[in-house]
Amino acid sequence: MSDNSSNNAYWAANMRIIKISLVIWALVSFGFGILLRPLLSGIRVGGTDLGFWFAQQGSILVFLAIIFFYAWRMNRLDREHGVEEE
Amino acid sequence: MDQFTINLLFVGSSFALYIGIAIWARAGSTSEFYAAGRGVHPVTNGMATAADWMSAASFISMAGLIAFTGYDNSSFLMGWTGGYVLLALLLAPYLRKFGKFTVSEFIGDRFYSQTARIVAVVCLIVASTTYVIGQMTGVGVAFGRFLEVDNTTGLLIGACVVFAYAVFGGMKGVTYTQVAQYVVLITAYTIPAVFISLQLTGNPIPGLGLFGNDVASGEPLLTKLDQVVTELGFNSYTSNNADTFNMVLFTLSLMIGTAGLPHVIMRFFTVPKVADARWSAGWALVFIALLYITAPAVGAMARLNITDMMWPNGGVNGGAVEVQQIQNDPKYDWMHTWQKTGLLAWEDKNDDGKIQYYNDKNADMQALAGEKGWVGNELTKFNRDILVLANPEIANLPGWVIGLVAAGGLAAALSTAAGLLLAISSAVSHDLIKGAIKPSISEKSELMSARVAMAVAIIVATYLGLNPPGFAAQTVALAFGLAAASIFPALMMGIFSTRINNTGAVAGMLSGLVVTLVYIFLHKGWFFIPGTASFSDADPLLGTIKSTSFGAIGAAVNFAVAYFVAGMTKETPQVIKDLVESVRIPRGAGAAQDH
């Protein structure tokens, strides 16, 4: 086990990554898909607007990107802080 | 070969495949059974999780709900995928590090309280039973069609099959059976969608075809669809016609419910490493997304095909389909097969020899109907849950595609129903009876009580499935609301806050569960018994919040009560604080522990 202050730094870094990821998560679904849809109505996509695309497909693709980014980033963070599994 | 034989062949051989794999890879011991995911590659584990996860709601019901509502039901798509982000970021790695097998064990240990463990078990049983009701609805539809009997008979036969399937036991724990089920399910969903997308848009990828051009008119498919449905007085497909606040809450409920359902979370307890738990959630979503990207295309294209079938002579001005044609034209055979299930009905109310399908609640249409001598919508019943299963028949696809879809629908419903029954029975026998009520129970009696619990659960679910509180996906959404309000907040607070103590967690879970359950019962009937509801989702108790959306409110109540009560009571002991600290760091994760 590494010392406490290093663990705290690790956890703070993790929380920062989680917060950024969740902001994007909410932005594409609740934001672009629902609440901000009127703002995107000018951008046409295949017979409808960008908000419709985010609600039915786009958000899912972004969710995938978030999860894979988080896994990659955290596995690197584990090593940086020396807390990865042996 | 007639369609009935083809269906039997496809359904029969898919079952033979699952059972064959189950026998070949039979779990030898209890711990092997629980830890089926250990030593399995994250990609394989992700595929198995996807099969576990996608039930009758995703396969049979969801596209139908989207087809008849359009954009407003996008909540299902975002909600049932967005939850994986929460799972991957907030729960999976830490629960894996904790290294036990069940959700209630984590809650019991983290909140150092047997009461907390039992409350978690109760939450789990309530949510899972509601979930099974939704599955039984889907099973009834699938069996009704496939055996060409009415819906009730289909449901009763289906219940027997599910029970036998679940009692066979360990089958569920075998990852490779689930991989096979996933392959059957995704093939069955994708193949008809590809055919239909090619017919309508010329694009072999349905997800792209949705935003492509309609071959017949040269216009974008969605523009064409908007035009034909508004012509009949229905809401425009792509516009937002529902209450936005309710839509946000509904989406959020489905998301946090996804991250609170024990049978999904359990899969992440047993991957080999913490790093794998992070990847596994991503792979699961990849395999889920393959269906979810296709589903909106299935819905939109089916809606266009159905409208075209009912108005074959160029829309509302060209004249409706004739009763004669429905009777004689082989293109309309699907209407007869589905009529037998009682889930599709039409009636020539004005005796003009034609079936007019339109929105008879729309004022403009009522005026037009007056002019034309129509006396109401004559496609009197079109159950949303039949859409996906009927889709290949509507599009006139070859018989083997229809058989394949029947096998896929049953794979989705049966695998999830059986898995949930196992979760319920082990919660009752292992966590409740052995863990709390009577620790001295013999292994034989424990097994017996597991079987009894399973039988009771399926009888309750079948009875309520006869008069379900909604279409399959809507009932399942209620189950998600319950999981969202009870389990998810407890897990999250258990990891991210050291302040929440035993009393806080118990008070939080109980209040979240109770307010949500009461709100649902007020709108859907007490214990889902028809006729006992005081409110309806058309005019809900609180503002515009429907009962399916209340889970998010229940979760907020859970968090608030837990923080308040924890602040008033004794602090969390140091040893538990150390436990939380250790859960947050990947280093030192051993293999999952037996109990």
The other form holds:
Amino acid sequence: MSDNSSNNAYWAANMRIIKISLVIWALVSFGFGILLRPLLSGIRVGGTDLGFWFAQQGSILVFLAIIFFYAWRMNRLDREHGVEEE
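Given the form predicted together with its partner chain above, what does the protein look like in the form predicted on its own?
The following holds one chain only.
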């Protein structure tokens, strides 16, 4: 029975990490790049406004950071639950 509860805890933690990552990615790519672009247009970054920067480059860089964070966090979670790879 404890094996089943451990599996449930592992997958609950995994799904929480995925949901948080998706919310951050949606906020950065859709929120900052599209919805909040008029508010960010006064801030200049690299010769262009911040909203355009998020739409073109920022969302990609945040997505890459999320991938590395997810891999790091999942390796740690795997070790905590004893399912790490050798």
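Rigid core here is just the name for the largest C-alpha set that superposes within 1.5 Å across the two forms. Here the structure is a predicted model, which is why all the values come from computation and not from measurement. Positions refer to the first chain, counted from 1.
Student: Examine Thr48 after superposing the rigid core and state whether its CA is displaced by 2 Å or more between these two forms.
Tutor: Superposed on the core, Thr48 moves its C-alpha 2 Å or more between these two forms.
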